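This document opens with one chain alone, in structure tokens, the form predicted alone.
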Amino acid sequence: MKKLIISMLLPLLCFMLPATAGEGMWIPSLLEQMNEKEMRQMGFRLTAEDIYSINRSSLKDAVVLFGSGCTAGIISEEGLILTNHHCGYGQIQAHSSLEKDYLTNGFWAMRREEELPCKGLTVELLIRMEDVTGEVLAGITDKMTEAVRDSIVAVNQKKIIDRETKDSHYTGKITAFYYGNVYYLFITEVFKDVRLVGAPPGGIGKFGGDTDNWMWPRHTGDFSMFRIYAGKDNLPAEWSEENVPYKPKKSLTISMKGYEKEDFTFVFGYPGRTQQFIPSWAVSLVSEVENPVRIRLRGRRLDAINQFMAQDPLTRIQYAAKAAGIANGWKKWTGENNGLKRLGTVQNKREAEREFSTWVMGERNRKTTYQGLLGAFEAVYKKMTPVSLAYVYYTEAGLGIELVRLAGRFNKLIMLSEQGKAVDEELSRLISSIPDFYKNYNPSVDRAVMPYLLSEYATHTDQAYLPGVFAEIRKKYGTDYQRFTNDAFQESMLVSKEKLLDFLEHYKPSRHKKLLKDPFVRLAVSFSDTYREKIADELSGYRDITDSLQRVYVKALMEMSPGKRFYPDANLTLRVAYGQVMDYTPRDAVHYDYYTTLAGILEKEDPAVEDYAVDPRLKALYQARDFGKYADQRGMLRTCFIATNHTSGGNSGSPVFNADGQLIGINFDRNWEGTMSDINYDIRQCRNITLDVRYCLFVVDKVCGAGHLLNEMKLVY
């Protein structure tokens, strides 16, 4: 493994000059030192401590990590939380059936007893964060291998977490920043009793559907409401009828005053992942190798899913959440590639790398320390490309077949059976989980996409990483993957829930050989064996090398530009992004305003297209101009707005604030022209799309009749 060649212990956070206003995802505990002055110059009227404080309640006490990848804001003293419809979509779908189609008709609990428990859903609340870099890197030297370094870091992290969470109900985690140059400790509370309170009808919550996803102008009422429950001591607790609504230290104040162009605004949430520091070779790998494959394979899967959803109401419910997840990535990667090409990101990175090389060669110590860095990047990404491509085909083609993913669940049962160990516990787990899979499965979808996915997998994967099962298929079927698919569905017990459950309920370890003969189990075993034996370790090794190179590179970039302020890449930790409400021009002769109104929904209406079917209650209110207190100063009902805040995946559901720290909207997307912002932010094109909170409350109150919930909220006019 590559040796570390420099010390990582130099200070990294004392930079004086601003990055481009509107760019950046900033650490909340450092706002006072790094951002408050600029924020005030842009119009911010509070203090950094109003956003993040450990001495008194602050906005951080009302912002939670929702599930494993979204954000939500606490909007009442009774634990009511507001997030996106698409963040709550899986839970809404789980509670839906043909008889209770909450995806289409929406759901609102009119009494607390009607709020629906959400199995497996958690929210995480930050108590405090602390720079623990010195402790984490204690004992690290520049002579260590990455493996030794990682082991020491892991031991140091455990010691810190154990100390800081001892004799408490808190959870601790330590996260690396700047590729391991800096480490922060996060102490959190994790609430496990979260209940669905309400969701608008699908024609509002998903208005525009996949057609409008990642697009502006936007008119989507993308919100849902949940409630956090706690034990009677107000501490996190497992679900219980005895639990009570959580009493937060802070709940958000909601502004009914709205916003205008160039108003200051900020987003507080959990952005998922950005890669602003990666070199040109990494951008090429993403944009020229990985993304095109993902886009092509997901496009084919979506075509099949949409066809069957259009034909059958049950399939529409079964695949609603799946289709949304597949489409989200497909459209994002498409826009990302377009944006990277338009900005010339690869070429710009290469020019910056040439400047870096000139800087390195300009001084002896720099030359000694950094001279081979860019060459090492180029070499490792060249070696990494075929295995990265194999990984993409494994995940998008191999695991794109749903029955293959189901078959993969039997790996542990097969292993225990072969080893002669007890299988009862594993059998019980499998039997209890099987019905959930079939509840949301239509075999016709798999049959439609499987021949194509297998053909693509076999044709475009380097032979060194191709699963052995393809050799077996070729012996009998050649490249006729349609005939193989037909036979697999004819022979497999996994196609039928009843046959599979009967097999498992009468299972004995000696019968594992029958499992291994099942065509989908054979596929799953071969795919997973190849991934485990040929892909995972090699890819992990390359990523270890690139991470260690990135750590050196980031430090060098900071050394090269000592007057520049660097914000860390997003890593699903709490961040602040700030900017201005702003319009934009995506291309020649096209200009987009900074907000949309309810009138645009009626302009888009098309009863023949599901994405643009308008809820009749919404239409009636529009025709009557019955907007009530939710209208703007011009008497119109605004639906969404855009700003220059730098956001990423994970910011979905993030509260969006005005200069006074009052909630004005819920972040739910980026514009398509700006999806490359995870790699290359461009203030001219990058916009975060936000649901106007007044439209949200209008829907709750006047469309869905759940106005009682507003009585819990603090509204200012």
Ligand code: ARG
Contents of the next structure:
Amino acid sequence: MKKLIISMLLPLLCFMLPATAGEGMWIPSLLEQMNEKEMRQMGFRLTAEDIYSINRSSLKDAVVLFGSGCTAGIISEEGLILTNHHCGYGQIQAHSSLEKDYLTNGFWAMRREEELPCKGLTVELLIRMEDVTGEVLAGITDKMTEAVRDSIVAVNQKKIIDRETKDSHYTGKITAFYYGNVYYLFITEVFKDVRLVGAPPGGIGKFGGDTDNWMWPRHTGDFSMFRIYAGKDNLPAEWSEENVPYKPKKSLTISMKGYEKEDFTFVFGYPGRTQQFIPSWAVSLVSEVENPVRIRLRGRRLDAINQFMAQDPLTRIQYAAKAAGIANGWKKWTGENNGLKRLGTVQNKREAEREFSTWVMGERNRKTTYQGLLGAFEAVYKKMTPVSLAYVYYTEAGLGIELVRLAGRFNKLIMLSEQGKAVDEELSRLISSIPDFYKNYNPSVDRAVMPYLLSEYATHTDQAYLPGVFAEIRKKYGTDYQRFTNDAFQESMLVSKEKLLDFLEHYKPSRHKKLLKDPFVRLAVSFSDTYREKIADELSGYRDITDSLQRVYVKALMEMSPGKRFYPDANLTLRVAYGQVMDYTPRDAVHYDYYTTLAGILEKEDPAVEDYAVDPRLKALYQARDFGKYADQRGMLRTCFIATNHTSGGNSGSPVFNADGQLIGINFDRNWEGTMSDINYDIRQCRNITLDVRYCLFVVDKVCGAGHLLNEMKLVY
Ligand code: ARG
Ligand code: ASP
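Same protein, the form predicted in complex with the named molecule this time rather than the form predicted alone?
Below: every chain and molecule of the assembly, starting with the one above.
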């Protein structure tokens, strides 16, 4: 509590102070050394060894990386895993059609045989992690160029990985921490047969939709269940009918006891990317240059998509996952910008940077090592602004046109044809993947947004990075992008699945010229050429520079505050965040309580608005107050709660634990006022949002009739 008060009194200095309880994503293998004492003072009743151990089973054996960017917890001895609805969304969507609309109606396998295979989905389990900094940096000196450093680091890393994974089925990877001051080796097991077990109806799993996304108070039943399958030897295996449910070293115990305000809680999962240590100029680039453009371009695309989704049920299914993805970033960046402004992050960082300079100038050695650092940051961020902006336009405007993205898939075919190489393999790959694109495509969306996106792209991109195709367009159309769009849709064979497949099925390498004449292929080729030739290298050159400056800067900051605990920025490796269940005050005179209940779902109900349509079964149970064993002590059914845990994108699906290491919920979001926490965490306003596990089980059991799954789980009362 004392720390909390200090940080409130001295917001200008928070950058320099020890991380407050709540802030930080900590390394599991270092908890004992860095956090255990504080965790126990806050109420934690286990030991660090219960969270991460390589000698015995620990919670880490029940937490997996789900797909490429979410987390899941293992909740049964038979490989059942619990993650978010929005994490399983792509898979649920892939199994859906107008006839079997799992997005809307939900899906539950009533028997094992009904569990649905998921193409391409993997889960990754951490076996162990190890600090390998010494070996990775062997032979490195301060005088080396970044390129030389990188190549030595790469060779050293490969040597370690080869040695540590030799003669095993394990996968190894090495990840940089603190911008390359520290390196960790991760030995993992990757499971490739993961099947969909169940998802609630959309009205529960996505309740509140994009309207409530990134917001508190929240009532989304954001969960889905999958099962890990393994070979008969319990090792990872490709999908096979012979595979059996995976037997984990550890599965989570589920608490039905709930939580109260100020209770200790922790989150164990895979946060993707945070940038707590960047200098003021980097924050300005994100908040003043990049975010506004992304917000504007995505806003326009969403307007169009939403309009077509509202008009047509097929479009609604086709664009559900795409719209959710586009909207998620759009809203996050909007909230992030508000938060950074409110906190005055840029000014606070400037202030901290002035103090840093004073510290540097205070001693001769420091002066020699660090004097030019901040100036170098300023210079490189200034130089990289135009190319960063060009990159944003390339991805958000150029690749915002779906047919341009489709056309981009022909790059390899064109290249092989030009070089006179065999094309058969590539052709059959294209032919088999193309129907999936059209399954989810409505050309009206592209038609509606393309003139705007092209015009924005052309108007705001520095000449040096403007794709050549714009000059061609200008010659014939001036700035009439509407007319260009009309003609493109008239001429292109990509507009029709049949035409395109017919062309590919009768393809000969000499016909690549016809492909190159297609307007969407022309756009795609020109955009990607410009990206490859002018943007990618320059940008990665700048990133090398900022990374190496960052490495020195973080090292200096650590020297400057020797007593301070530094947590490394998130990098999609397993972390522990801990804090307290806590309410908050978003603005003057407004108070948000720390949990929501089913009553709130009925308050929000609006049958006319899709996001707020309430499932009739849920409503009937509410009216009968039939909450069974899932109610809290006051007889209420709680839906979600908030806490001060520091989380980020990737933490979705992360198990949330009580002081005894029992599962009380799954993390799925943050609050609107706290979305700037990737850059600037603030304990007064930053909250992670967790789905109460009791609501989740209530839905499985009483709404969806899949109560048999609870027999696999360990519940404690
Ligand atoms: N904001 C949450 C997270 O970043 C949930 C996103 C999914 N939900 C949605 N309505 N788009 O990813
Ligand atoms: N919703 C995010 C996720 O998908 C979590 C967050 O950004 O707080 O990982």
